[in-house]
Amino acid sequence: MNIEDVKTIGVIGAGNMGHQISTLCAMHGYKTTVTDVSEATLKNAEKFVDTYLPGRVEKGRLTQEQADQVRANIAFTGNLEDAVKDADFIIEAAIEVLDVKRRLFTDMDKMAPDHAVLATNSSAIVSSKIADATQRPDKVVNMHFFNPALVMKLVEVVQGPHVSDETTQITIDLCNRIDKVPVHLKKEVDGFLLNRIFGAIFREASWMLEMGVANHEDIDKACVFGAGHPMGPFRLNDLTGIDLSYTMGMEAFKRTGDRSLLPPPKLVDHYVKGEYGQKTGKGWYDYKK
């Protein structure tokens, strides 16, 4: 198999990263199906998809032909073997819980053509964790877009020991035809590349304002002015989600035990409220003012 026999994807939740993935594929000629098991959610993703297109045809980004030939590109369900029966390659985009993606791969397995490459979006869960669910642990690969995946160039493509070499390629030539640029890492790492880096300068940064050492908004302007960053460290933040954040914490201090992990108090007391940033209008800056 190679990137020529990707005709079909599927993307498994619709959430932020999901919509954006899906729509990102048919925008780009692949006949995309999207599936999750909210209602809610899946109706919002298909609402985005018909105000996202026609803002790009007023922009004069795509002409109202190409937006039509997108729309028709991309399909949404409830069903997850509807999303993944004729899938050539699927992304799943789910919550970054290990025992929830261990179960849907299991299941994607099952209900995939065996030649179908799983991949994970998880942005911290190694594919090793989750291959072995699987009767294909050779097609198991980490692909890591970021967040807003129709802008943010960057994906993250990882080799475990268990991803062929075949897989690998096949996801690096599907990032080159998405319009991304693939980063190959060559080994598994916790965090990966990335999100490592900018983890410490996370948690740096939140235990000055632990200490009070200055407000989260003097150290975001820190980084942008000083740094030359394009935004700080908290609004980032608000922009990824603090939920995903505070996730991504307590299951990385269940693997490793390491305290040092753990969401930071002002983090937790912001998801305690309900506060997860641009998506509930309130993180650490409101957004409804």
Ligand SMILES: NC(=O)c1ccc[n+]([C@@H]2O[C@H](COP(=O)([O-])OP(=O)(O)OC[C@H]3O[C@@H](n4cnc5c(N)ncnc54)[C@H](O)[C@@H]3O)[C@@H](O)[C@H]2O)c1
The other form holds:
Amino acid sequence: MNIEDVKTIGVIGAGNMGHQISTLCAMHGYKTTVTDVSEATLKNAEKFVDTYLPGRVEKGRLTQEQADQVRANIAFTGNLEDAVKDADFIIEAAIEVLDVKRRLFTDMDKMAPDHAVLATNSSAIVSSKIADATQRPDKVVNMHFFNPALVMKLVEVVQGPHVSDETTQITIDLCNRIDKVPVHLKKEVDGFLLNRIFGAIFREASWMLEMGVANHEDIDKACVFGAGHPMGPFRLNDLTGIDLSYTMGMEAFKRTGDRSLLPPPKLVDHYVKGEYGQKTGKGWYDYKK
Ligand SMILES: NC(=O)c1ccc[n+]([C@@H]2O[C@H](COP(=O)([O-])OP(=O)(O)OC[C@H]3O[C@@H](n4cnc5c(N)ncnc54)[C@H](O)[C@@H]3O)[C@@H](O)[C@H]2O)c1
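We have the form predicted alone; now please give the form predicted together with the ligand.
All chains and molecules follow, beginning with the one already shown.
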């Protein structure tokens, strides 16, 4: 199989990442079906497409005809089998919980065509922790998008020891087809490439916050106005989701036993209050104001 054989894409999870990844694939001509266990999330994803496309037409980025074609390319379903049964390439973007992902991959393996690639958008779970839940480990690969997926160009393609060169190449080619910039990680490494770098920045920023050296606004300002980052670590954390950081920190600690990877106390405070960042209207910053 090669990239020319990829015509139909299944996206699993319609949350923060899934709704944008599915829109992106549909915009680049792929017949895309997205599924979620939450009916409300699926409805929001559909609402997003029905707002986003007219906006693109208004801004002159798409003709009405192109927008109609993109809309026709994307379908929403609450049924996993409907999303994967005809898919040549599947991108899983469900919650960051290993057991959920393993279960999904076992099910998708049974439901999807034999040739289909099963990619995971996980931020931290390497595909070798999932691949053995399927009968096609050579086709299970990490394809790590960045948030917001419609805007951010980078995709990390991580080739674990079980992943075939063919799967890696198709995944890289798909990134190029959907106008992304793929980077090829030749080894599985905790946190992949960019999140390792940003994780180090966030840990140091949190340490200074916990020590009372500066408040989160000033730490963000230092990164924006001193280092030229488009946003500081706390603003970025609100965007990517405090719940995700919490889960990733806990999972990283469970995997490694390294206490420095545990979510810092002030982040845990937000997490237990249900303040997950932009998606809940409050996190490090208050978005309701
Ligand atoms: N948020 C980010 O910035 C970001 C960036 C890159 C990668 N990721 C990864 O993308 C994945 C999704 O993250 P998100 O931020 O979109 O999370 P999210 O919580 O916004 O969305 C996850 C969705 O998965 C759905 N879900 C749960 N179990 C499911 C199942 N069995 N089948 C189908 N859907 C199911 C949930 O209902 C939810 O809507 C995670 O693996 C995360 O690590 C997130």
